[in-house]
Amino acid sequence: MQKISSVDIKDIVNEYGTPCYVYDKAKFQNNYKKLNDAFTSHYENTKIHFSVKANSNINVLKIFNEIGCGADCSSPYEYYYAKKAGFTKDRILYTGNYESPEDLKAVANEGLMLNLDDITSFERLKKINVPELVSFRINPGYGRGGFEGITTAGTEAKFGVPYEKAFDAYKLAKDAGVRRFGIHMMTGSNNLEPYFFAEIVDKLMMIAGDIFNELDIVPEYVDIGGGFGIPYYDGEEELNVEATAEKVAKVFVENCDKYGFGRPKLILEPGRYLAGNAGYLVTSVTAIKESYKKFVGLDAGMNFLLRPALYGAFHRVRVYGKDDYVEKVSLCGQICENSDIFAKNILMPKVEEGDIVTFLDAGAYGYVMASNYNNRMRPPEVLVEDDNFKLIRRKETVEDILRTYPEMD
């Protein structure tokens, strides 16, 4: 791999060094247009929010909200820099999980469309105030996600009311003044599956049919979160969205019809599917050992791209002018952590130091993961437009970790 859309890599490394993060604008864009297209084909009432903790680069979130994308926030920071992106309040969801107190007076009064993670939650919220409009996220008992560690629902999964406490929840918030209602889940992240999605589409409304049926409640929308997988692996089927969004939007439809809701708006909440493939993670060799086994190693590790060393995610790799994949490396950072490998005895071509390495699909949750271990500052990023290419955060320094100590003010 030479170029990121048309701008050679090398001119990159040239200006900005290594390692740093690189992220194509129009991958972005088609991206978006692509789901998008396919699920307001199929239910027009569709929404698509964009999943900031994927990747809160002020300057990306700016790129989707002019592309009439919404925003799904998990913290108050989050929210602030959807604001400075240029969300308005209508467009921002507010997806959070033990909240507490101080998170929800962030956003408590701000007529957001807030996704409440448990019933607590919701007794946290009325001391500081009764809103409008309340949705609660639910656990149905099961998920799946493309790797374990990214499986958000089930007995073992830390998120959402339990389904079989759905009922409570939403009478306490009607009993307490909440007259608008939306219902949430999501179950699951990176699946491949278009029949998964239509299975919890499915379930959700059942359980959402249940519930507001017996409390007179009609939902203004359903948030089915996200979950929309990429490859990670050469040979790896993409997500068919077509097929995803009519199979989602024929059972929804008929669940809708079922239980008397309408026409509420479908809400998605991506941000793999957005954003991974636009990025790129840009490394150079700076030594090969001889080991017990081979060992190639970076001028990046965990601290930058902590997906492998968490879960056991994979990334695809490509070096610069070699395409000749003749030997079996491991490939390791330089942090002082044995788990600091990003991938073992897998095919490389014959490196040297000095080689650029670049780890595809890392737009999504890489420089948001990333971290100053071992006191190294984080890189910069980078944003490629046709055969342009500009920086969009600059690297840290270590004058800026000084600052948030007070003697060193």
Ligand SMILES: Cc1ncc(COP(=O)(O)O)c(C=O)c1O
Second form
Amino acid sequence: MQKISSVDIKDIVNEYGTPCYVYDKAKFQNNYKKLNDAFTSHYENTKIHFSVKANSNINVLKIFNEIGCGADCSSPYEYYYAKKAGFTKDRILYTGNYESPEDLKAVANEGLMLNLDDITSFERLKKINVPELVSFRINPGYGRGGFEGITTAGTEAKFGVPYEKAFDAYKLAKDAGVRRFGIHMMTGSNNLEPYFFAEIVDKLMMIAGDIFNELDIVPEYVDIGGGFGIPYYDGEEELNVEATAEKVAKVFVENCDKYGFGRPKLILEPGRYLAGNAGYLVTSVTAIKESYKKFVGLDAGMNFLLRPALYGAFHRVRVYGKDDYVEKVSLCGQICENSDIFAKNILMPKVEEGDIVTFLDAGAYGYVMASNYNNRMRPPEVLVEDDNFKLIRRKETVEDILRTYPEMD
Ligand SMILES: Cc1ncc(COP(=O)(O)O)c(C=O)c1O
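Next, give the form predicted together with the named molecule, keeping in mind that what was shown is the form predicted alone.
Full complex below, order starting with the chain above.
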């Protein structure tokens, strides 16, 4: 692989060095268009909110804002970034987790769509303000993700209100004076199976129907979360978004009719689907070691792309100018942890020191999870548009970090 869009990767490396995150603007836009077209063609009142946690670079957020996407924030500073990128409050959702009083203070009076994580979240919120509109994140009792680390519902999950307690949550909110309601779930990430989405939406709608009918509430929105997957392996099939949208819209409308909900807003909060394949981590080979196994060491490790070490995720790699896959190696970074291994025994072209190795699908949960571990400074981020590229965040410097210390001699 030598190019990202029409730009030669070497030109970017000559300008900004490695490691370096690179994003392809057109892919962000196309991903949004594809998902938005599919859903709005089956259910017009659909609204997509980009999940800021997946990629919070303000210049990336601006791209989504400009094309009409909303934002889904999970912390006060994600909300701050969303506003800085230009999202208006009516296009911002806030879905927290174990929200502290400080978190809630930052959003309680902002008129946002708030998806609360628990009944106790409402108790804390009430002490600050009782907003007009409230929604709870419901754990429908089961979930599914690409693997366990990204499954976010079910009896082992820390997220949301167990559905058996959902009635109490809404009753509490209604009794406290809340007048407008939504409902939310996020059951797992990187799902590639259209039927799963329809199945879980059906379950959420049954839960919503029972509760809201009994409390005489009609929801303004139903937020089904993100979770739309992308292929991370060669040969893996893409999620069929057209089929997903069709199946989801069908069960959604059937349930709206059954429970007398009219046509509430259907909200999606995708992160990975919109940003994943638009990002690349470009690295260089620093050293090749013949140990008990052959290791290829790179100038980026778990400090800059954590997913493989965090939960065993896999990212494909491409070597600049070489595509004969001839030998098995383990790919690692420079961090002093033996979990700093991207992939064990993968087939690679024969590389040399200095070769450029690019990780694919690093646009979601890539840079946002990067750290300064081992005192290595986080890499720059670059945006490619057609045959141009520009810096959208510079490399971190040690002075940036030293600024957080009190004055020292
Ligand atoms: C509440 C919520 N919404 C949306 C997302 C985005 O998920 P994905 O990247 O799978 O679309 C997440 C991810 O964990 C989440 O927790």
